[in-house]
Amino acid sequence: MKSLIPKKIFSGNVNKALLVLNVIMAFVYIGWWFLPGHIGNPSLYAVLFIGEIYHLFMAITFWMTIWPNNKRIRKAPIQPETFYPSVDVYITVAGEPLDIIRQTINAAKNIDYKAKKIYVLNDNLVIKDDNWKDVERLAKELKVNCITRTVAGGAKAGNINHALTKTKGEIVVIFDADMKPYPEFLKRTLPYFVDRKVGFVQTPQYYTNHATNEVSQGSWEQQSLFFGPIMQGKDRWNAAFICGTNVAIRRTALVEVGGMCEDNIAEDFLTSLSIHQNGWKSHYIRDVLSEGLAPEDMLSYYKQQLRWARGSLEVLFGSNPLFKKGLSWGQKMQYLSSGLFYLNGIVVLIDITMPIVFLFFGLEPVSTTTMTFAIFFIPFMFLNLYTLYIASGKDVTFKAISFSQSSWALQLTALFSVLMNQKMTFVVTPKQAQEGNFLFLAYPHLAYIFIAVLATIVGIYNYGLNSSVSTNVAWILFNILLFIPFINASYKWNKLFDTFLPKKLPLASQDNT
């Protein structure tokens, strides 16, 4: 039977000519927006134009990320026999099931490297989890070290920093409690540290449960795009960042920046920024060297995405990379685009609202014929999607795009919490599916569908089914189609059907007389 575990997270080779064509078409399209004759309602036009500028900037930074650059692409170095650094393997624990922790400890013990010490970083006591002693007993049973914190603070980052004061390894390797490393993990990552300028080496996150349900599939398909062309592209710019787990970090580099950042819930992202700012190099290996678990329910997925969005936006507003000394312009652009990604919620809200505004009030942001707009817009959008398709190794899916675009509501929640300076605590993503009805997470999407249907009725009644109405209704249908996978994953619809459908009748007993 063929293994489901990929040896690498794949990405495609994008031709430079295709990227140049993208750039040309993008500026042709955005140039069309600058023509004053296309302005409809000035206020709506200005709002929509800002959204288009955002699209253009994100597209350009994506093309910049995946631009072929052979300077950073090379085979993994061979570790000399004289280079044999001591390694501390940290397994961070904060409420995960014991059986999952056991599997990860055993996998860590099987890593093929003698000069390693394994530490279970037990945060169960400070999070008031009753099984904190069970974690200590498990570590003792499996003959590994256990460091139990007694004073809370800094969440996962604080747990790691506390362990740094108790250990001495030259290289620190971090695994989440569900991320089981492969035996060759250190043999593949340590050779890069022969270069004394290398601060950390990041490897992908692979989800073994990716085919379990709609949520795990959508989560994995987003991750495969990130750990494929995006992280591989960032590596070319020496801008790949720490992703919280499956990473090896030089202790010197980590201590130099004061340890993991404790004042941001995306501690890995900001710590990477500081390490790069201090002149350290990073490497990203696309080989899968560990395997873990994706969120299996929409609430867990929502909390995970909300944490990432909040942390990245905090960096954008509080530690903007554009104003950081010590970073190259390429690094600044890469970190900036990663933070700006989570402003996409505003732009999606703008895009999905415009057709409704027209159908209700007859206000048009753009004054032009549908055909004229299509001549400029469709080639630009087609080239974008085709380039994304090629860059992903022809593996990008509609579900991944749907989950990404449907996250606009949680991204707006994260933005509001940052602007209002609301506190948000670090929450570990559950490693088992949570039971319950999570349809409330899709309420904004369902509300949009209701309002959009009403707007369609009003628009057809007021203006008839002319070309402008047809175009805006088409946009509404596209938006609804885009939200359906997200809505579908938010609720176990089979339970709803079971409520209304008749139960299966028992088979009649046989008469043996």
Second form
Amino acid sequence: MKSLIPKKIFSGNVNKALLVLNVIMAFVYIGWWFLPGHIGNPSLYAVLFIGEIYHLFMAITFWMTIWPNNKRIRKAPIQPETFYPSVDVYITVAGEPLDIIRQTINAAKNIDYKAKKIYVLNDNLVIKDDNWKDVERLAKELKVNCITRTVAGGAKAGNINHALTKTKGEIVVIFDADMKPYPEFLKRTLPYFVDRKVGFVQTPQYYTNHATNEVSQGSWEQQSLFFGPIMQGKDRWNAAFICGTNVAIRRTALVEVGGMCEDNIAEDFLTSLSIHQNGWKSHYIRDVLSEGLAPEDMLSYYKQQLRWARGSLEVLFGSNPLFKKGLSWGQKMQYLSSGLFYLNGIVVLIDITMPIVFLFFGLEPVSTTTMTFAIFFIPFMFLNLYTLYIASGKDVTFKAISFSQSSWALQLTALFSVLMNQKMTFVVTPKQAQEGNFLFLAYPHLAYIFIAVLATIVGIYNYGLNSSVSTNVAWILFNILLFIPFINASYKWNKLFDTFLPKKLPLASQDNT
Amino acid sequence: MNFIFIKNISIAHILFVLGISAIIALSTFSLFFQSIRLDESQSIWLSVKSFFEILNLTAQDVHVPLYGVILHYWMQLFGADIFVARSLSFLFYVATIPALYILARETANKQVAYVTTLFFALSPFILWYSFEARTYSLLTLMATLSHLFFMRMIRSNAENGKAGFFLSLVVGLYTHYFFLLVVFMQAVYVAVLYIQRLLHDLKETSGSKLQQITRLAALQTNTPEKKISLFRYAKHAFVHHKKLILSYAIAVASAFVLFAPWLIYVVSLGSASNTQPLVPAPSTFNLIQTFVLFMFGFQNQEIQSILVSLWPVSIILLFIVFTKRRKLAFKNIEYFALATFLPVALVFLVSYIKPVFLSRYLIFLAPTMFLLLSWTLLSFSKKIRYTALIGYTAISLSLLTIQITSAQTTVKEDYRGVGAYLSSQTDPSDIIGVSAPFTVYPIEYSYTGNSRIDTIPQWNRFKEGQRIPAFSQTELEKQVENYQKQYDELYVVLSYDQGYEDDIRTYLDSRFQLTSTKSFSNGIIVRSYKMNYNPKISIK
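Let's see the other form, the form predicted together with its partner chain, since the form predicted on its own is already up.
Below: every chain and molecule of the assembly, starting with the one above.
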């Protein structure tokens, strides 16, 4: 089915004029917020204002990310015949099914490059998975090396660091157990290492199962936005970071920073930061050079996102890129925006709460006619969305935006756990759909809908159906419409029909098929 | 209507037919039973005059004459009646439907065309003006035809559509001054195409393409290859669109040549007659309200403000437009976006200098707005698409019903009710005073009694070039003193407050006995005052 696989992740070129227009419009919009005449309830206004400043900052860093910077856009270098570094291919294993590991090993063996050694980094023993010996047997059967850790620690990063002490290849290539590399992986990534300053080369994560269900689809659509315009933009600023898998790293660069960072749940993110701090260059190439599996159930998706959120927030609070030496201004902004992204949860919560506060208590954060606000807001929003659309190569989906905005609850959980210094263990994203009812993950959203309906009733009862009430109800409706794809993906709603409808009905029989 | 007879009739087809049938039923009701309105009475008053009088009065009224002239001959053929006058507008509306269908089909596909025409045909706003004896349904038709032929020119590099485009320009310019905005948008779009080509050429600044362009430009401009400059690039881009640009320019220039006599005539007349109501400066509310009106028509103030304040929901539409969705072709979408939104912004800005922002003047934006809306909704996934279409259709039909049946509809003017009331109450010993003066037309049309009808302030509209005088308290006192000498009772009809309604009311209330008061829809009030206790005429 390779014909279905895109050769490159979509992204589009955004005109500089459009970006400048965006900035102008953004300042016009935010300028409106600075006018003191618009202050309603001062406390609510302050909270909302902070949220708007956050939006502005994130928007500006996004435009900075996608700003066309021709200096970094160049053709892939040609690998001279004399450049033939030794390569260690690591396949990290931590509880994945054997057949998936087998496929990955076979794919790694097919990589078109002679000076490579394949290592299965077997962590099944330390995670107390009974089949750890099966992994060793599989490696032996497929004639690849297997390094089994006996002492736990550092999760995936610890596993890689342990392997670093056992191997000697000049370049280390990391694949998760479910990421099957294509034969041309090394032919496409190694030439970049001719430049002795290049520390690592990252490639996209492509999910072959993205069309399986709502979750895998939403997850992939979010990923394609990240591996499309965002990572390409970061590459322009020499700020692309390691994404845990499908990456080739120069051993020297990795060893120089003490191996993969074991202190943080997002080990790849912090390791990249350290490598960049040491003056190494990085590259991101948007060619799809391997394929893997997306989470197929909401719980797996939730855990994956929570880990990323937690890791990034830890970096933000513990190793703030702004105060790191050795990073360029552009790199600092890029790392900062990646970390700040996960604060979006708190801002979304503020935004979705305001209409409810008004409907319940009549407190207005902003004192203006709703139409005046619309005149400033709509053009700003229009340009924002249009730019995102163009930057994504017209490929960004509503579902991707919905999943991103609906992650506020898990982002808040991550924020809380960081602030409370709660421990969080590294859990590998399951490779097969987990059975069960995961509607509980959408409870915050369902609770919001319930409270919003209640607030609407109270608001109409207290103030009548006037224009202020209807605008706030419209905002609530807007939020709910954004949450719907996420709620829809969290539960197999057709089960409800199975429960309530007689089984002989055509609808039930269709679902069963 | 071939689509009705196709083999596989889908839900969409059934909905389409049902929708259209419902419209006809509701609209016929509207056509028969609505009262004449101020603007309509002016149209009829004007159209019963001679051809040259129509030209003269229209020029003074800051309008263009085509509709008045057509209505003149139409009423000569079928009778000078409000029903006859309205049926002309209805014909223009009916003619717009196939024109819009063809435009949408050529721009997108049949499905979009069906939905666009359904939305258009269902629009309470469009229907309102389709049954109003005014120029607006003709303006909508001409704008639609102009888009159609302009697009044909664009898509065929001016091979097709030239004659139709030229005719639509001429007729459009003589239909309404706001048609100039259509012409302007088209000029902007031609400029956009030209700039796009120029940027495209300039972007190809390396390799064989550049050489190809420079060579081509050199050949076309007889210039040595090395001397190709930005100017030459500009010329090359012009050469690329030469046929289109020239055809467009010739069509527009020719249309303006034919329109020039009218402009010269208007200028030669000097000042306008000032018979129009005051147009207030628009607010941001009006800006969004315009599109809400197009979709949901005229509702009472509460419903309208609620509909307008629901604007945040429209942000979801932006999300849909700017995210990946099912592929639905839409050629020259930039033109339709420009043609729909830019005129509103322009008129809004201009209105801060001279207020001209009236939603009915912008009715020509509705066809392209419905085209964009239907395309957006049809881009949704199947479930959402059907929910949105059925939901929108149901809401439109409901609001159309409310618009027709509710007495609170903002644009309803029950002058027929006023006329009937006055006819039953007055006799030649009474006098009727109408304020504002220009509202005399619908009252005159509806009134069947024998009393004299006067205006406050007094306005001799039969005298050529006579403007409505400014209100003066002294003049009012003199006018009422004269009434006292001749009449027993004064019936004052107050509507379209021009800033002095309260002065009239206060003066009369303080001086005379108020004998009755009656209110009609949208603030029309009739108050009667005892002028004289010793009747002079004993005709009663």
